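Next up is one chain by itself, shown in structure tokens, the form predicted alone.
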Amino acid sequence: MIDARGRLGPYLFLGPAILYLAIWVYYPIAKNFYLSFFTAGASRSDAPQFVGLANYQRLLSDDLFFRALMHNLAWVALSIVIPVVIGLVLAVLLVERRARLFYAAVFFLPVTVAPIMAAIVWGWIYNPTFGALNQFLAVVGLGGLAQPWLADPATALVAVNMIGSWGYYGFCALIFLAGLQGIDPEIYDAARIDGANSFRRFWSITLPLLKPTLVFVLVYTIIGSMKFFDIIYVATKGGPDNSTQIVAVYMFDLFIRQGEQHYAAAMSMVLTAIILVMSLLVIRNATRRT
């Protein structure tokens, strides 16, 4: 009896956990994938037909599904390349302070601003009229860079990925703050007395021991770029010209304009396998041995 109530002691804890998972997680991506299958009926009334792979035949000829799926990992890119790499050099910076926990708050506030009201802010700050960006690019003698950031597609995802930077790069600064702070300081100073550099001990100490943390933030900012929505939604809701669509944003037009939550539904299980693959990789490759 009591080698019975040992081995189910752990699901027992375990039990509200899965329970939770299953009804808020898995049992909504189990009835998308149901709906993938089936399309609307030619009215309300009429019951969803059964259509098979129809949905996912639709998306390979679906030229701004591709467009948007493309803009997505141009997000993903550029959220690695920008407030990644500016955490980890922030948190490279700032670990051997004593004030450290200062900056550190200092460089979190952005994560607590509600991406819908930096997203309205920013707005203004690009504003071609009154904006703040143009103004002081007129103040400085550069006058000539100004234009509508927006408004024209040849910059408008890049300036509204610089919104979700702004917001993103304390959350890395933090994350690799924390990851620092977990290597014995002993490492450094043997490699200092054998003669290594501020750059030979980054490279051969910090990023090697910090490559759990960095695994973490890289699947964090893929997943988290691959479904993004919000801030482009309020700041340009995918133009002009479609040169901001992303697929999160394309999906919610669909289901709430045109009412194709089929094909919607059909997109999401796409855009969710991506993901899982994008994540498996960078941890695949980052876990393994050399």
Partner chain sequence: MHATFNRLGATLGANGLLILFVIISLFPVYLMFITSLKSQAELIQNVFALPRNPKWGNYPLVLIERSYYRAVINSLMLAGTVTIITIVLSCLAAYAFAVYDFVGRQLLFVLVLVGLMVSEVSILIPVYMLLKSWNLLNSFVGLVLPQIALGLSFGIFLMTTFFLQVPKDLVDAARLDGCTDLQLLMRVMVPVSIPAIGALAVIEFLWTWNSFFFPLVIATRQDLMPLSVAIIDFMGRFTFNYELVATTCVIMFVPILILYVLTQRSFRRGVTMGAVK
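Owing to the predicted nature of the structure, the values given are computational and were not obtained by experimental measurement. If you superpose the two forms and keep the largest set of C-alpha atoms that fall within 1.5 Å, you have the rigid core. Positions refer to the first chain, counted from 1. First, how it differs from the form predicted in complex with the partner chain.
Once the rigid core is overlaid between the two forms, residue 19 counts among the residues whose Cα shifts by 2 Å or more.
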Given for the second form:
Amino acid sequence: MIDARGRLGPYLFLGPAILYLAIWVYYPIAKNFYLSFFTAGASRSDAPQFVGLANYQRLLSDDLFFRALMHNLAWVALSIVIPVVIGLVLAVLLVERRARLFYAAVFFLPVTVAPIMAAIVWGWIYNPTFGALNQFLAVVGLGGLAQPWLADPATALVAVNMIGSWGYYGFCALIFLAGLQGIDPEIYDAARIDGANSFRRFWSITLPLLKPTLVFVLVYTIIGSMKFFDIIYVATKGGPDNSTQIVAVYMFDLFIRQGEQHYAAAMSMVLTAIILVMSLLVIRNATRRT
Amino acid sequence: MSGPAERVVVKGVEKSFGRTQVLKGVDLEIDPREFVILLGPSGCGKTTLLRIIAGLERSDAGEIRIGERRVDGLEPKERDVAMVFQSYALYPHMNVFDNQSFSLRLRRMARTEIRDRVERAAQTLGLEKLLDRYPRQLSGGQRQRVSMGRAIVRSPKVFLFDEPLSNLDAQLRVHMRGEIKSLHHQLGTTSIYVTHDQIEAMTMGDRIVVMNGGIIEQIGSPLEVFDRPKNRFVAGFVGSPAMNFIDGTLVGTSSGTAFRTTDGRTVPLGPSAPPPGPAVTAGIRPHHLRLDPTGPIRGAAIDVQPTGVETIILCRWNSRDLLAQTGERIRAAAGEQLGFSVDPANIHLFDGTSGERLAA
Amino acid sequence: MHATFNRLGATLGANGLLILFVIISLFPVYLMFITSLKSQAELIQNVFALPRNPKWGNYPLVLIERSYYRAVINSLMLAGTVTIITIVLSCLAAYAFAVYDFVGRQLLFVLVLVGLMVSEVSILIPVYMLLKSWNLLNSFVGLVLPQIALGLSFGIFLMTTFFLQVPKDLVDAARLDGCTDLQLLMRVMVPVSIPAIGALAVIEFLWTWNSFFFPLVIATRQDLMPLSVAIIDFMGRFTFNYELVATTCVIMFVPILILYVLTQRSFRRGVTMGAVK
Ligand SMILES: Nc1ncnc2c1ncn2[C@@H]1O[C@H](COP(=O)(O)OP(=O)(O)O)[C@@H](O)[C@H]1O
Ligand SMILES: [Mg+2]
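Since the structure above is the form predicted alone, I would like to see how the form predicted in complex with the partner chain looks, so please show that one next.
And the full complex, kicking off with our chain again.
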């Protein structure tokens, strides 16, 4: 690496990107923080008023916010239990196959489908009158299970999460596949000679060696689940009866529909902080135990 | 195709990476057209010195001159030096012609002139048929040649080589050694060549610069360095297999000064030996030890290794290894006591504490 | 005997699972295509079957009569512009990080990495206010500017890791050959890193093409909407016109499908390169 003592070169090359991030990322974060300590004036022309932590206090007593936050956490859990695990299983099944890239390409196809499109198409699949899911259940003799999946508060959250999962397991599978292919096959041979069965090999070799990949996927899943928006906005708008309300959708509604920009700013600050803390906890725990 | 030849002067160059000082004041003068070898153990700062001369690294102190010009503040491209890397560093996205002409194109040289120069270089190096190939389509030896071609098309003032042959197999290495040497005869460009290979150092250079731990231990012609090593380090580092060292003192005898080993044996020294004094180390190259049942140097054979050309005898003497090399084919059982003698002229004496060569 | 039987069972199970997920992966896409060609009546009769009389006319209807060609052009322009600018800025910054050692390098790189964790949700409000005060709401520039910010950190990170893999000797050789910084970047680093740049390009294009959150707030005028927002706008007005909604979806998906089929390897590389650090 070239020592650039007293030279402008590197700064000139970095300048545009850093300036860009400063205007469109760092400044907005700071501004968001700033906004969260104010409230709108009594009338449109009045200047915003400083209210200290009042917006944050309001958050603490906002039941809908907590409900939305719980839904986000449930979303994190569901996204780990369903697409991440499916992705891992698929990758393990694929890693030794010759056609693995073909399968991986097919599984990745849903990832390229825009979330709003997935929400629309799955909306049809879940549709109570002509939906493919209920018709399929009828055909296999489980017609009794037919539901208005997205319209019933009892099933809506899981149903809508399935839409997100559909667009995510292929992503996980591809990344795990890359991680698995990075493991030296001789290690498996050695383990086989040592008498480890396939379950044991997975548990004692694959998982530990896949750890960096797992950490990446976990952090990525947490960030993605906490800021989730598109699919819920299109599929349920947080309904029915707030059963799929999540923080981003709630915040969006407060800001755009109700003009509560200061309160919404406080909410997005809290969300950002939670994302940061959760990610750092995962990373720290993962790096400590090695 | 004779390039400009310039003097290179390195004066008081120091360099630290963080807290470790890698170069501790290096002085070196290289004459125009000279081929100088930098030899030293791995990590002694050879590459760093080369990179400082090239301008790829800044020195903390000292100065560098190429010709009359002081270059230490200049960018690499302003210094007009070319470098051949151990990894060849060919541009993978350019074919051989483009690799060689890249520097000329950057200088906006006329197309015809570029073609002319590249073709001449290709001829010199036997690359005419490969100009359209990409680096990945070349063998190791061919890549090596292309990287030399890239250096010579520019007719730079100085060539810098950083272990250019160490990625080649033994046979090719011998061959390329000859080619680089004849290329230097042809072009006469001042060259600095880094290696840790003994044979390359002995056979290729006009002078060898032996480095160790960021300082220069000795500068001299190959035979000077080999025959009259300035200190124990040079004596031990130059030459393969390495010199044997025996500790002892110098004592006066009726026939002049002699060397007395710590276990009490006396080895006569020549008339020019220094006066008796305190602790010294005697150095004897393996091929100077002659099998002689009555010789003063004795050891128990550990292993006898016939290589075909010669026989290498490993002995244990006074809890130290002793290596002898002889053209005869001999046999000895392990544990058998062997005696050796040595011509006094072939004994190197070094101060027991400073390791400096004692006047002899 | 027993072991063979077990292994057979395992193979069957594995293959069954893979086939199941092939079906799950493809079915919604298949459904989208066939729905776009069916009449309302046919849709309710049988959702699974291929259409009996494909209504190809839906496509010209949506594209031309309902002017959706404009949304297609908007999306192409948006995704294309964002991709190009992101790549340029990423390469410039990555060059500095990968080739130079300078005061503040570590700190600035961490700052860039922080950008990876910042989502559109965290910056929506100030970005909206900024665009409003600069009169950029409902403008192409207003759509482009914040969208770049979302992928820039990833781009810089990806290109830096790739530029760092360029052998140091190659960089040194180029400097000795006489490259200036810009020449070193354009004539050595970039050509050598074409696979990485291709990967970044397809990923960035896909993200922007499919992006919804910022465009939803920024483009409220129909003639400026990219496809994602246009489709939702269309749905809002013709919710039960399933076949036409499906047609717009297919129109939005086909370019990505083509890109995906043509640049498989780049997609794979782009997705996995970020993960394998
Ligand atoms: N860029 C660097 N940063 C830190 N230490 C370095 C750097 N380059 C070289 N060194 C250290 O400097 C010493 C000399 O290195 P080098 O000049 O490459 O030795 P040689 O080429 O003689 O083997 C080594 O200990 C090496 O680890
Ligand atoms: Mg070296």
